[in-house]
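The chain below stands alone and is given as structure tokens, in the form predicted alone.
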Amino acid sequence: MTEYDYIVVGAGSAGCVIANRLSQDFSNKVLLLEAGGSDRRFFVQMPIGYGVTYHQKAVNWMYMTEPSPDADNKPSYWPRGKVMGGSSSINAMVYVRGNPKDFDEWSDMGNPGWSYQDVLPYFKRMESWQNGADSYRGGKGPLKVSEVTNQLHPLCKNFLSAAQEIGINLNRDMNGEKQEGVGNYQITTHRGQRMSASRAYLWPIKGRTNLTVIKNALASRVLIKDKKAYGVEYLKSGKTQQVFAKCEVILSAGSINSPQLLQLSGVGPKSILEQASVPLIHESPAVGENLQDHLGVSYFYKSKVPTLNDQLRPVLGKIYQGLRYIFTRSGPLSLSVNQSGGFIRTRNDLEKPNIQLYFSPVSYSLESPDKRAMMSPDPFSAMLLGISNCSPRSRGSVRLRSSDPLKSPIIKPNYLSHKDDVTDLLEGVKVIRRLAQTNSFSDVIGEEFRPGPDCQSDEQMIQHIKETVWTVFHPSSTCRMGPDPTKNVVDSRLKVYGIESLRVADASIFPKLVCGNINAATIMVGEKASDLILQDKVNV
């Protein structure tokens, strides 16, 4: 019989931070299953690769949604890593934190432990900050993060400058003191290649002992008997094996597959469980259920001056920018697209800020949902100006389509079902255009080509957020955290509501989503979660 002490599921940004901090204690035996393989590959770790594994099926699941009604019908393409390291493989390595005051949101939501002051010596543990440790910023922890000012692209200090002319405040470290303003976005890379979870959590203890990791493993169902779960089954090269764990097991599969884990081990909603023909074991209706993602909208500019188009676009700029990359680490290959943006209010009335601002100097073609051309952009210099929603109150759900682990589950983001999302979205392009007629950008913009000067009015500017808006890959809250056992999935302390030793930990426990990317406040959940798991066992 193969027994570990701890199963953990998914190796991705949570699930690497856990399956590091319990082995540390080498009493423990630890095993973590990973349902995609390797990370080292050269499109991972570049970091502008991510163009390239946005479609590929060997790191991603690239899940397809329902279509939304309320946004044009349309279905929405979601890429989410299958691979080491999970969506911190594939991402753009925007690190945000998140808002101070999400975290005493989620603490005041009946969620003791996870208020801001609680959670930041957890942000300060797991990174090591280009610009070393102050009160807000970790010095020494595995995660890199790099501060690349001196790298971006010049038409970043035209949109730093619009947006302090509009009266948005510089904020140097948006990871610091506080979130609000704009600055350059830091990114989770090191000397020019990706540091996803992976790579800042289990690529240095390769050879620790007692921790076994086995990849292309996915995970069919938890196994329970008496309420307690005590292993997990999995799937690998066409065969189905069973392993066993003696303390516990720890889903951090992400917002798609821990709740569809959950569904397949019999721990669900009843009536989607019988449709998909699963026994029922537990019956628990949050699980799958509130759904959120933050969404983007982005205008289109002509410009004046070179952009990364006419360095990415051309044939010979490609090979430039590639041989560049492979012999120095440097060049806009080893950056983010997203170069620029921050976080605002749109309304004086509002406690924390409800859009996220993007400046990219690049433009590609978003009009499929299923492509992306980010590494052939517009053959003429351009840029973008983008935006996102802070606190989509839009909900959704991940339910089973089957009782199946390899059929997908059915996603509904219904997108834009709340009518707020709509309103902070259009008062969010409204500062786009306040931003694209400053005197700042006047030597350098040109002519707004995507949705262009017809769009005008309200309800043209609505509708065209209906037709364009995308998800910005933070989906969260599908296994939710509170203290209602029949609103919420897990407790406080991540443990699972009617199952003894088993806990979510990754970003489906979310209470809400942050205010911002979403990966660092994953890797932080992992983090605590690590904690918790090794108190209760101090404790048993």
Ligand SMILES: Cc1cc2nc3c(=O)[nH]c(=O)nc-3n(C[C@H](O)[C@H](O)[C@H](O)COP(=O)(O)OP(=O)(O)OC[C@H]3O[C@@H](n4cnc5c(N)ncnc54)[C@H](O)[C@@H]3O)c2cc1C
Contents of the next structure:
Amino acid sequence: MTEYDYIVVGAGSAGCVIANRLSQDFSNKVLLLEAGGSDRRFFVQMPIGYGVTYHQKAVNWMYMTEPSPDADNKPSYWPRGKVMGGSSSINAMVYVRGNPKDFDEWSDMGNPGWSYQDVLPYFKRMESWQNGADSYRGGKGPLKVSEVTNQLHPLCKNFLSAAQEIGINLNRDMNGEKQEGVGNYQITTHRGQRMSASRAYLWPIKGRTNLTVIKNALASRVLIKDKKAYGVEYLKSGKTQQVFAKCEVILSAGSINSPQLLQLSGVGPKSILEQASVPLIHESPAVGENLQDHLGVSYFYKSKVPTLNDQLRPVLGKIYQGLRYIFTRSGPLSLSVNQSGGFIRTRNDLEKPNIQLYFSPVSYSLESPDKRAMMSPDPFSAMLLGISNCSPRSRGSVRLRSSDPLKSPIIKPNYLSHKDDVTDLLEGVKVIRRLAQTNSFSDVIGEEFRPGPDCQSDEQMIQHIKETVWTVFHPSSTCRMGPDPTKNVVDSRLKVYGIESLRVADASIFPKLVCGNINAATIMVGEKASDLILQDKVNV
Ligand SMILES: Cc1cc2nc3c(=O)[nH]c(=O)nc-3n(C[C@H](O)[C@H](O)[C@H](O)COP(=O)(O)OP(=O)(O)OC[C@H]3O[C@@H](n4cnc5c(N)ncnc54)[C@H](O)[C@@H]3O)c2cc1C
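Since the one above is the form predicted alone, can you give the form predicted in complex with the ligand too?
Whole complex next, starting from this chain.
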């Protein structure tokens, strides 16, 4: 019998953290199951390689959602990492913790222990910020966070000064005391290589004998008896196998697969389980519901000065930058394309930012919005100004398509189904236009070629938003944490309501999305979950 103390399902942003922290105590025997394979791949480790892994089946679940009726009835392509490190191995590396108020709101929603003051120590514990520790930042954590200002494209300076021209303050550390303002994005890289959760938390403990990692193992069901989880069934090389947990099973399979796995295990909305012919073990109506995601809109401008398009489009440019990266781990291939940005409030009555800004000195507008042709940008000098919303109100769902664990679930994002999301995005794109018209940009910016000068009225701008809006890859809240078991899936200690010895810890437990990119907050969830699990072992 293969028995462990803890079984963690999913080696993503949260799962890698939990596997590391639980196995720090050598008396704990820990198993980490991951559906994907090794992350020791060139395009995973090279930062801008996410332009390649974005469509690479070997490392990516490559989900396609149902159409969103209010967003031009389009389906949306959702890449998710299926590899050690999960989505942190294929993401754009922008490092943003979220707004302090986000976590106070989590706490106010009935989740004691999750206020900003409660989670700040975890944010500090997890990171090694390049500029060193202070009262807000950590200097000794496993996750290296880089300041790359001196490597950014010169146009970033124009963006920062344009923002100040229209009254937005410069903020040198959006992960410090306050989030609001503009600055250059910090990224999860170290010496020019991607710093995924796997690289940060698993690579350094490769030799730990009390941690077993099984790759290419798809968990198909949590084994539950008398409403207590006691193991996991998984598929590997065409065979079904079972492993057993003395203490707990922890699901860290992400916002799509954690609810799918709960539903496959008989924990979920009764009607969904009945439709999929899965025997009901515990009715939990919120499993897979409350799906939220940030949405982005981009405006494209010709440039009067060379941009990354000129470096990355020509064959000789590609060869030069490739060699530069291989020999010096520097240049644009060592960075994210999202170089600067920030957080703003488009209305004075708001208590925290409602719009995130992105500036990228590159454009790939001629490709379909579903593609990310980072190594093949437009054949002319151009740049992109983008926005995304911070607190979307539209809600979607993740529901079983069938009882077959190999079939993807039905994902309904319902983008733009709440009118406030349209309002926020409309106000956001108006800020883009104001930025583009500043003196700071006037010498370098050319014509707006998408959506272009014909798009002027609110109706036209809204139509453009509906036609081009895209996921910012932050699905969350499908196993939401909260006090009412009929509306939420886990309690504030991340325990699944109604089932003993089972927790969920990943982006799916967010009570609501945070303001900005969510990898950092998900790693924080992994850190805090580890403490909760270990405390409960001590208290048994
Ligand atoms: C293209 C892209 C760009 C992004 N850019 C950014 C960014 O710039 N900054 C930022 O902060 N965030 C970004 N994100 C979002 C961020 O990376 C994710 O939200 C975060 O990594 C989610 O962490 P998680 O632990 O919830 O899930 P994941 O990291 O997705 O981990 C889930 C893991 O579980 C595994 N798994 C799933 N099902 C099973 C199963 N049945 N059995 C075994 N294993 C299973 C998966 O293979 C995966 O490894 C981006 C995401 C994507 C996809």
